[in-house]
Amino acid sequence: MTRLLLLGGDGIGPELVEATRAVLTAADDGFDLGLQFETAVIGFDALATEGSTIPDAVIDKARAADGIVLGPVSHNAYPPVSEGGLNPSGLLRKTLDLYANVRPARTFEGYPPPCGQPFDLVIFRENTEGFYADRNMASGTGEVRPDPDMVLALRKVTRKASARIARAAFAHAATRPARHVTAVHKANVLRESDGLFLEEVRRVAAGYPDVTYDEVLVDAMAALLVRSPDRYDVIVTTNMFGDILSDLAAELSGSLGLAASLNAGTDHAMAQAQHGSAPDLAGRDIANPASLILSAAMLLDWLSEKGHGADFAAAARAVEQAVRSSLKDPVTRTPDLSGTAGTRAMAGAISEAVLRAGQSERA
């Protein structure tokens, strides 16, 4: 039995998690995965009933689960932490040590990308430190206000975190045809912090002589991705740079609504859409579920690697292929993708395709 914890979140989050559950259920039925689903309330609903946007009991359930599916949350609208307004995403990443935020960006056949050219790259973003104030200190935050007119932000970069995100990036690159890693940095200005990051990436690169390695400044990378995204294969970078570049790459591939994202650590992993909670779309059955569904496929693949069986990897491939197929037809994609399907209808079409794929494979 493989236990998955489903956390609905805010805005369109519950609808997307329900759509993703439908696809995972189809994968379970088709590939006999033995999934067991558990749900828990987070976000504004939890704040109203429990006094916290992510109660301690939910964190305990996340720690005990084999995998987590997290819906988008409206953390920018939460009250201060002192009033229970914790960021569930940041807290789970830090508490479960989900150090690698893996964000593929690839084009889809039948859905023309804005950049006008096909590409397939993946960004490995360090996920536990950097400039992010909610996760770079043992207590307190990385931002301080000495006086009303001044704020200082502290950035944390460690050898341990830099080395392990580099190892994850190179290990993945070694499985891809291009076998190429690009480290993105700003060491010409952030000489100490990005300098340390590059030291560790270079150290890891030396252990992968068959993987091509290069380095690009972050501002140059923003321009180069727009010009020639097909030049890149695996990009490894620090937290904030990875956050920004992955959104750029996702839009170049077609839409942020198609961007998968997995937060992975040694013992835990969490599927999470790259986009936000879009409260203006909530309850209208028009939100695009593809990002979270593709993220769940990444979670299935991670579970396969962690020993849950080859059927999980087969199911992950089936989910991804079903999403690709749905994007080819306006009838099975949502309005943001110039389609006519609602959230449930798109998820239904994907679910049916996944179930058929599983049944065919087991026949």
Ligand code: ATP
The other form holds:
Amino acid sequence: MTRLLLLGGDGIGPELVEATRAVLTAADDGFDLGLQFETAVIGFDALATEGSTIPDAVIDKARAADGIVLGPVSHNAYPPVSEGGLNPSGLLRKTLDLYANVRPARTFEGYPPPCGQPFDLVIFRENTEGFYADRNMASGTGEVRPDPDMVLALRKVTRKASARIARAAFAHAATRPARHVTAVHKANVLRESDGLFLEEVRRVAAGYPDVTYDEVLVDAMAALLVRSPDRYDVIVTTNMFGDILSDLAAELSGSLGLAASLNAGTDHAMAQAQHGSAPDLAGRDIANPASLILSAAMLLDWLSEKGHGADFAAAARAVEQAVRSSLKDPVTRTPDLSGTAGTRAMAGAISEAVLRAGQSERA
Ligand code: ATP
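Having seen the form predicted alone, can you show the form predicted in complex with ligand ATP?
Complete assembly follows, chain above in first position.
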């Protein structure tokens, strides 16, 4: 039995989690995975009933689960922490030590990319420190206000976190056809912090003679990604640079609605779309569920690597293939990709294809 905790979130979150649950249920039925779903309320709904956007009991459930699926949350609109407005995403990443935020960006055959060229890259974003004030201190916040007209933001870069995100990036690159890693940094200005980050990445690179390696400044990288995203394979970078570049790369691939990600640690992993809660789309059955469905496929792969069985990896491939097929036809893709399907209809088409794939594999 593999226990998955589903957290609905805010805005389009509940719709996306429901769509993802439908696909995971089909994967469970088709591939006999033995999934057990548990749900818990977070976000504004939890604030209203429990006084916190992520009650302690939810964190305990997350710790006990084998994997987590987190719907987008509207944490920018939450009240201050003192009034219960905690960022569930940042808190779970920190509490469960989900140090690697793995963010693929790729084009899909059948849906022509707006940038005109096919590409397939993956960003390994350090997830526990950097400029992110909600997680870079043992307690309190990494932003301080010594006087009303001045704020200091602290950026934390450690050898340990830099080395482990680099190891994750190189280990993954070694499995890909292009076997190339690009470190993205701003060490010409942030000499000490990005200098330390690069030292650790170079140390890890030295242990992978079969993986080629280069380094690019983050500002140049923004331009180079727009110009030729197909030049890149695996990108490893610090927290904020990875956050920004991955949205850019996702949009180049067609839509933020295709942007999957996994927050992975040693013992825990959490599937989470790259985008936010898109309040403009909430409750209208038009949000693209592919981002969270593909994130759940990454979680199935991670569970397979952690010993839950080869069927999990097979199910992940079937989910990816089903998403690819649904993107080919306007009738089974959402309006952000100039399609006509609603969130539920797209998830339904993907679920049916996953179930069929599982049944034919086991026939
Ligand atoms: P938040 O404050 O939670 O970050 P936001 O709307 O400011 O929400 P995002 O949710 O990241 O930021 O989305 C920006 C825009 O991208 C949305 O307004 C929406 O138009 C588009 N978008 C995001 N996610 C999806 C999706 N799953 N399907 C279709 N369009 C999406």
